[in-house]
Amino acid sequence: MLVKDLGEFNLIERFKKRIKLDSSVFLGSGDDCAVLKFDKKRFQLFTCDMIIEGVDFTHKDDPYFIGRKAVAASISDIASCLGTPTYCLVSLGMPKNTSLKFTDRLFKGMRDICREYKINIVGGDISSSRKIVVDVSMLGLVKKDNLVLRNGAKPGDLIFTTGESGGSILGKHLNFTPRINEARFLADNFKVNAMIDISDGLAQDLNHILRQSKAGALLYEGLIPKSPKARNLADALTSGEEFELLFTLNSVEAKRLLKKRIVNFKLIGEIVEKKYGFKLVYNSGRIKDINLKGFTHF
């Protein structure tokens, strides 16, 4: 059997089954961040993201935004656990004939976003490679009472996102704002039951929440916030690298959020019992199973 036959998520599960963790680990593989014991009031969050030329960007893209994206993706992971990013390591692979002008602008993109979010770049590694590879490992902190994972969605919860989806390949996938400010607002004011960032597509990432929460969901066609660049509804549901937050609140908390009329938070559906599956309710009233797939590497 080949990797492409097994698939990305099954490969992750194959590795995960072989990992043994000690008592210092609160949560290992399977969420947006690993969660490590830190002190009496906080957990430490640990995540990594790798972007590769030809997969996540092209050599013709502005290296500033390549560097910025590499860091921003990990910030988004920290945000999805309602944490605050603190430190990162950066590893670079690049061909020997890469120009210093390119590398300087790449680094400026990383440095600028780290300054913006008060993240320390504390080291890394450099190697020669056939294509440009940028790998970022990031630490963060979260109050124990604020930690949110993918497995807490409950029937009756309402489902929200922090923005529009669709057409990210036309530019947003490189130049996006990680939703750390929205995460801090939620952490300070609401009890969030489950959360993930949209990196592989709204439908696919919501499916991760549903699997781990053992729940189903109804999404409503008229509520899906489509980007002006979205080709259609399917694109809004499957477009990867949107880096919006996708989260659930119980009905009381959801009503409180809706009363604030904050334009960034979009209600899109509700969590139901697992037996009802994952469905889309069209404006016409027709109900159909959601079988759309987002991005996978294999």
Given for the second form:
Number of protein chains: 2
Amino acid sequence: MLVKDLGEFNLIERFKKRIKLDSSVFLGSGDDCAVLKFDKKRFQLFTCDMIIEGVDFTHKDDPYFIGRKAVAASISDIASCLGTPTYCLVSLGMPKNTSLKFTDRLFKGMRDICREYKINIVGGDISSSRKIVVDVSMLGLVKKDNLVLRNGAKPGDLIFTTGESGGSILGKHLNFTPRINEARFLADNFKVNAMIDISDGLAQDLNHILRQSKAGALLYEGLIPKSPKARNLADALTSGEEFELLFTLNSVEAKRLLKKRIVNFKLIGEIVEKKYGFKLVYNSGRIKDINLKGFTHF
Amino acid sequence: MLVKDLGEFNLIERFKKRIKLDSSVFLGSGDDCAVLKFDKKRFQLFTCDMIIEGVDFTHKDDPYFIGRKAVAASISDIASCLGTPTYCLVSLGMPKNTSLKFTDRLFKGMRDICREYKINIVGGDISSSRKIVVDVSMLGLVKKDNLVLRNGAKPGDLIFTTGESGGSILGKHLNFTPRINEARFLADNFKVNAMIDISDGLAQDLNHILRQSKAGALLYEGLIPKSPKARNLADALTSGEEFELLFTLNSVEAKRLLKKRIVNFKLIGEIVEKKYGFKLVYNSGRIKDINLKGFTHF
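Next up, the form predicted together with a further copy of the same chain, please; the one we just looked at was the form predicted alone.
Let us now look at the entire complex, which starts with that chain.
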């Protein structure tokens, strides 16, 4: 049996089952970040993201945005738990004949986004490699009261995203803005029940929330914010690496948020009981099961 | 200009110079681990090691030991600062047609060594990749009083290693024992002035200590512990990935250690003033400058 037969998510489950964690771990794998005991008021968040030439970018992409993406993907994971990023390490594999011009640009992309979000690059590892590989591991902090995971969605919650989806592969996947500011605003003003960032695709990532929250959902065709680059609705629902936040609020909190008329937050649907499944309500009134084909590695 | 023209260490320096760190960072890149403020009595250590098929191992190697090596290399970094490893994340890139048998063995290698040293695997990232890549990022803790860096060696210090060097490529690089127990013993009983683990080669790594401590050293041919697999003295001095600890103690502490007659610790030379350089004293009495050709990636 090959890893492609099992699939990415099953492979992660397979590994996860074999790990025993001690009591200092609040949450191990299975969410956007690991959550570790830190001090009385805060948890430490710990996450990593690996990007590889030919899968996540091509040699023709501007190395500035390759570096930026590697860091931004981890920032987005920290944002998904409503945390603040603090430190990162960078592991970099590249061919011996890589130009200094390339590595300087790549590094500048990392450094600039780290400066923007006040993250310290505290070290790393450099290896020779046939293909370019960048793995960023990042630490963050989150107030215990603010921590949000994938498992807290409840029937009656409304579902929001922070922006448009679809067509990320045409450019956004390399120069997206990790939603730290939106996360900060929500952490300071709202009680968020569940949250994830859209890396596998809106439908697939919402499904992660549904599975872990043991809930169902209805999405409304007319509410899904499609990027101008989205080919169609299906693309908006399945396009990976959009890095928007996807979250749920109970109805009271949701009304408070909607009243503020902030364009960054888009209502797209509602959480329902599990027995109702995961469905899309078309403008015509027709209701259909949602196709979960998002981006998976295997 | 290409990265191979600049070389690994200069490339790291080039990046390092361009980073600004805030005051919560006790030490950024340039040592075995980053050292971060944690609580009143302890620092947090943060390190990563990336290993890549065709560079650090081959597809024919037992995947158990590939997984083990990836984790053990980071444990060794934590040991080099006299810390205790706590948590790790694993980023794994592999081809879609990798067998589950392979990944299970790889994962078992990681899990077993983590259990042995009571490290929690708290998550990771899985990507498709043409070559197998494993990057482990690890956290640890060290008492502030115990923290040891590369920059504390002083003339008059004696130099020790925890074991034999040479011929690591013939097997040890995949199944070495990270020297956590030795580090614990030293932390509990001795004041260590400088320490590093041997990843680039004994001479090269001692040179890292000398450069950062602004000191010189004399090594004694008759004292260098050669592995049975070492081709010759030069191999014992330049073989990378031995993962022994290399450290210095002042003369009083060194005498205390020598009196204990512990076979794990081998005296190999002494720290001298910088003006005397870095030299090897042959059994014949001849003295020669040490050749710094160790393992470098570029």
